[in-house]
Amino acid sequence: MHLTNQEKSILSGSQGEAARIALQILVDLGEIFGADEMIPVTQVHIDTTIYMVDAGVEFAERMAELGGKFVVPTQLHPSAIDLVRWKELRVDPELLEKSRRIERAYLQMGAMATWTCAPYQQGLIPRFGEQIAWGESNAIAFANSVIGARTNRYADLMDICAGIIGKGPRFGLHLSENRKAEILITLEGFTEEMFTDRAIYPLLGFVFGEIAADRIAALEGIPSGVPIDSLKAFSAAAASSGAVGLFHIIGVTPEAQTLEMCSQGEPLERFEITPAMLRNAEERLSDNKIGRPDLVVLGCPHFSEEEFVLLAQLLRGRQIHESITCWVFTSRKVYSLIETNDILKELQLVGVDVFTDGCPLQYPTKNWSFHSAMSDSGKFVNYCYSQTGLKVVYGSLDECVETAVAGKLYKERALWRTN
């Protein structure tokens, strides 16, 4: 790998330990995927914020001790925790002091508490083109797709070395000529109002990234009007059941308003979804025994303003049901524009509990006693059994709701399960 001056400089220790060993693994990663030299990069978001293992703590606080500052914008991913309310989230102590080890860590450098999984809707949104490093799979696929912002798949460590170089390696999605698609699959058999129900998005993408794999796919015959929440959902139910850094939406994601365009002029191999798979996805997602679920969870990713303004229209003049609880993650952000609105306030009346800075897959378990869960999210239904032992159903944001009112599992008649 070609190298300057000044990083031949920070390798022989100019600016530091820390600065050293950063470039250092950078350098290596590079060296490895035949990158020919680094490039900087305007942003970064840090994934490796959850407590799992003590050498992602220890790691952060080596950086931290050497010197490490982080030298452009580093916004930080979820903790395991609510790090205000973890009383009420019946956090261990241990594992309260492990997640404060990380947080001092960071903070420590220069990062920015954002604590979010949805970087993109706060906070440090990268425009178009720009050459970004992030981490978390639903953030990486949103921010190359949705944006077209350019990052690679940033592993846990890489990305806390990236934001103390402000580099990263040149290859990947980085390159233009690496984003292209290799794939199209089209939407067949679906009707324009089916898309009216928001609860397909999600299913979308799972069945989406279980095809693509780790193949840059193109998709054709999603709406132009699509939210943006609902390319949220697909982004994360994709990027959890294939290895999927970006996405091309013809007619809908920046570089693919075509598909001459997304393809670069090259034949593709076909592949087809149907509501028939969707049916099929949404089965091997869902455990139908489930009468009642013990815990209905959203905000995987985190809820963003409108979607706590799509719950509590639908909850208003209702209540949770005492046998159910009710659980939203959110950022700190969003969690202070619904409490000064007083949305928040209307929806704990009613029983929901509303936190910020974690992961609903992360929540300590051993200090609950659920059996069951019910989301919207595609992602936590496909890691929720593998992550928290509990059994789940995945349903749209509206029967989440009545299930929760109801004490009761809901499930509608929706078109694009019958047809």
Given for the second form:
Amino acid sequence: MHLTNQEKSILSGSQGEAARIALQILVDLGEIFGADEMIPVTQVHIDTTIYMVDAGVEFAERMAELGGKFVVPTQLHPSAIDLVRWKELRVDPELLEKSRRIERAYLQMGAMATWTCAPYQQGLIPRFGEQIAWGESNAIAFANSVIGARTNRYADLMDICAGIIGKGPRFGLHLSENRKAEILITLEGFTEEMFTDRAIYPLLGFVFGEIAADRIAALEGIPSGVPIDSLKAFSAAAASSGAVGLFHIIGVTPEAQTLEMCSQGEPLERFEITPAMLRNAEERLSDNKIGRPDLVVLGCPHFSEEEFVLLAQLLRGRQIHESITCWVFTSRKVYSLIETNDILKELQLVGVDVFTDGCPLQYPTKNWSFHSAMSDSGKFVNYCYSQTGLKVVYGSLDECVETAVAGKLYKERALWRTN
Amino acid sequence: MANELAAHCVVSGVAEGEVIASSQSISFWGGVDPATGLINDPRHELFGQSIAGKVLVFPFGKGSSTGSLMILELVRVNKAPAAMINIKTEPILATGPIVCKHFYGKEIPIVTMEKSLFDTLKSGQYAKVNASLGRVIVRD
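Switching conditions: you have the form predicted on its own, so give me the form predicted in complex with its partner chain.
And the full complex, kicking off with our chain again.
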């Protein structure tokens, strides 16, 4: 790898031990994967924020002690908990303490306290073509695909190193030649009306990710007016079922205004997705035998302003059933907006709890007596059982609300479910 | 009888240990218990077996980008594999051992090899992995 004089000097320790370690890690990785040099990035998203194991706390604290400072804007993925409303979330003292230590270390290094898994919407938003270094699968897939920014799938710990150096090794998805579609997935048997049901997008994403695996796939047949939150849900689900760092949706995502544009004229192996495959995915992900979920979870990834407006409309003049807990997870940024315009108060009055900073897959399960959950997120229902031990049922936002109000599972006879 | 296999260095270093081999991919997040080093994915053919101190043979990594952090934790608690042998190593899998080398000063060499050679590796064998020289010596 070709290194600049400044980089060589960092490796010899001129900017301290944290910078030396961080750059050495990035250079080693670059050498292995064929990078010719380091590429400057404009911003970083750190995924290593949820307390899982002590090595993560040690790494963050040690890098901070060694004088590590982020040299480009560096934002944070959610914490394990709501750092403000941790009492309401019944967080144990140990988890609180570990989460606070992680928080202190990153803030000491100069991180932006965004604490969101939707940074492309509620954090530091990159623009088309921007070179960035992001961790977290759903964020990586969205930034690369929907925005057309450029990041590799930065692994935990490597994201921290990129923030300290402000660069990443130049290989993979940072380069145009590695961003073209390798396979084409078409939609067969779908009608236009089916796309107006938001419930299909997480399932489409899930099936898409399974087919794509670690290949860059192009998808044909999604209407151009697809809402941004549906793309968010698609992206999160696809990146949970496959190693999807970049996808193209023809006529929707910027590097795929046409098939020709994203395939660069090469013939692609073809696959198809049918409504029956969505039904099959829903059967695998969702336990429809759950008659009444204890918990309705929204905001995986974090709930947007638009989703809050929709939710408030759906709940106006109604009340969450006393047997059901309804949690919504969002960023501090969106929270402050709905706090200011009274949507928050309206939701709280009808029985909805809104949390910030945290991840619904990390809430302290053992302090709650839930047995089953319902969510409109393909990513959440995919990971729910393995992460929380709760049985889970999938439904659209509307179905989640109807269930939460009625106190029993409500599912619509949607067109894609019956045709 | 000892058998020498040609390998390609991914992460440098020298290590040896008992072989534990699988034809299935492994995710270090959600697939391995970071406190014990036991494979804890019930759908995995190595379910319940320990990878601690072993030469772990599997075709490629899969899953979450948090896998790198889990490898760092396995090293912290002395339950990490001694070395890894793959057919293909992706960046997320390589990140864990690289960070371990520079953060804990602990080497977990990784090598890749041709599928035909990879397929000869079996659990219970003993392997010396010299990633730096691109060589694996195996005996039954």
